[in-house]
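Just one chain is shown here, as structure tokens, and it is the form predicted on its own.
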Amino acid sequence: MTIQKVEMLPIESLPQIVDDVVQSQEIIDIHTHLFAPAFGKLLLWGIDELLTYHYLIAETFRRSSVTYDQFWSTPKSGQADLIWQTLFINNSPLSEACRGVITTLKMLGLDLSSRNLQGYRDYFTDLSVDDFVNQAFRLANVKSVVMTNDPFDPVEREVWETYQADDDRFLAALRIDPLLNDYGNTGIETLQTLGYDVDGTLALSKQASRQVRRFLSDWIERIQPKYMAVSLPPTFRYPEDSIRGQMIQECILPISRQYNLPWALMIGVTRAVNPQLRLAGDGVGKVDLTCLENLLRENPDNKFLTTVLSRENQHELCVLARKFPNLMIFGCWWFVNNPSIIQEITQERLELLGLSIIPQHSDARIMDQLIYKWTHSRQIISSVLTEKYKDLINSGWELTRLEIERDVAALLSENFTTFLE
């Protein structure tokens, strides 16, 4: 067999070539909190929503004398005014969340030198939601996003009664947090309200297990999700003698196998560390990843997507992925979604796992964030890949542009779709 000799790329041209490839690759964003326009007010967009994102709210309380009661009793536009004045006018906007606002405004073509918040509002006022969604997808160069769809939310359930899922840019994911984290309250109440015959006890009977599986099946059939998902605390253990452990064993894992549907575990969030901050008040904790190791070892026919919130858990997660091919690690979530940490984690993952990862997801909650989160992430991914390719060339390997395009397509799109097969 004759192997065709490839032409080695000049190392000095590598940064530009890699950046061109990364910038031009259309992305599948595998985890967001975005919604299609048909979901109405559930889809958040515009400058006031961008400024009142919970990252910026928490930061504002550190630099402002406003009290919690004063802030929460203020209309959203007033909250945005305060955040803009505090973080962008009275101080240089150095944090990643602040920089994201600046990047978004710049990419929308707005005049940053004016620092005129009302002028920025006027820009959004003149746009329809459909126009802005189209613009955000174009500027972010994103093909599709996976939503977070919560059947325990009555507002969202009502939309699904008529939603036709006719916008293929928006894919579904079935969020199941109340089943695992609050079954005794929201879980039981919702299931009973929807006509599922579960009793009110925290001992999961055979009847209740059947009903929970029926509930999951019904929603999988209805919304056709790409995966089931849950956010878990650092105290999560598996196996566990608890309603959560029983729910996983008797309901989640069997349904995941039945539908060949990955289960996405996002582990490490401590809820309401400071309740007065509301959504901004959650914290982070290190996880004993023996829980994930046990799930992977005992369930080789199940697929698991996983990301962890603590920086201290990232290396162990990579080692687990080396041992279990039914694990796909993804993204830099929440508190590790900062450039210095993303760079470190991406390097670590490539060094331990090669190209068998999903390096990032946006976790965007506001449509505008799709623009800046992928702009910033592409810069880091490009930088890390360039250095790794340089190492490869310096070691004697010859590399072509087509090979770089293949690799980048895998990282930003195809690894996810292949894992779903």
Contents of the next structure:
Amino acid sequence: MTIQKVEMLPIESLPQIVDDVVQSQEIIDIHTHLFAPAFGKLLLWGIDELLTYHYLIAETFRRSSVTYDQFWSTPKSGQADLIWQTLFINNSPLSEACRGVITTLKMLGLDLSSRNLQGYRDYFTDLSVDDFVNQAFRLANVKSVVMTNDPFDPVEREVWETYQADDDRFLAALRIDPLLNDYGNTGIETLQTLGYDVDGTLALSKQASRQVRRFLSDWIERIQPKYMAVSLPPTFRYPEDSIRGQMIQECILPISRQYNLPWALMIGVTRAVNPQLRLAGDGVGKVDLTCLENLLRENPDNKFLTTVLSRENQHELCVLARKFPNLMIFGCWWFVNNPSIIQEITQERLELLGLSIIPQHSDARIMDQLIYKWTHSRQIISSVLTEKYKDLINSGWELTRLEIERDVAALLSENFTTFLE
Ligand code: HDL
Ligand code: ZN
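Right, the form predicted on its own is done, so what does the form predicted in complex with D-arabinohydroxamic acid (HDL) look like?
And the full complex, kicking off with our chain again.
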């Protein structure tokens, strides 16, 4: 059999080739807060939503004299006016969240030199949601996004009564924060409202445990999620003599195995450190990752997706992934989703784990964000990969374009689909 001689890449061609490959690779975006158009108002899009992203709200309070009451009593368009004037006109939009707005407007072909917010609004006025969704996916070169579906949200529950899940660009994920972090209030209340016979006591009885498993099964069968997800505080411990510890042991882990459904743990968020900022008020904390180490060691037949919020936890997460193949680490989440830290995290992940990672997710809340979050991340992933391939070639390895395409497809799409199998 003749081995087809393929062209080995000269090192000087790497930057352009890697960039081309990364740009042209369709992405599966494994964690977003986006919704299919059928979810109506739950799908956020357009310049006023883009400007009132909670990251920009937090930044505006630092550069404006507006009070919390004044801001929250202002209609959304007025909030957007203030944010635009404060962060984009009175100051250069240097932050990552600000730069994202600029990248998005530019890629939509709008005139940045005008700095005319009303003009940008007029552009969106003429667009239908379906046309804009198509445009956002095309510009971002995204194949599909995983939504964050919350059965504890009555508005979303109503949509699932009729939603046909007929748009394969929108995949589901079952988000269960109230079950694990607020069982005594929202958890019990919602389960009882939905007809699950959980007694109100704060110890998980055998009956309640059965009912929680039935609730999870019902929603898994209804929404066909790709994984179950929860965000957890820096104080999370496992095992833990608590409702949460019991719920994990008796409900989450067995159901996860039963349905071959990964459990996504997003660890390190302290909710509402400043409640006056509402969605923008959450903070970060370093977590003791022995919680994850114990879960992984005790449950070799469960699959875990994990991302951590503290920069200080990133390296030990990589080491944990080396110890446990049933752990897939993903993304540069929230407060580490900034170019300088994305670069650092991606470098250490490739050095410690090679290609067995999911380097990024967008966490997009507004459809427009899909455009900038992936434009920015592709640039960084491409430059880090180029340096790693250069190191490889300088060490004597020969490389082909096909191999780079194979590797990038794994990082941006296939590692996720394979992990689900
Ligand atoms: O808990 C989460 O999924 C976080 O991503 C929060 O939604 C957070 O508000 C966020 O949007 N971060 O990017
Ligand atoms: Zn999120």
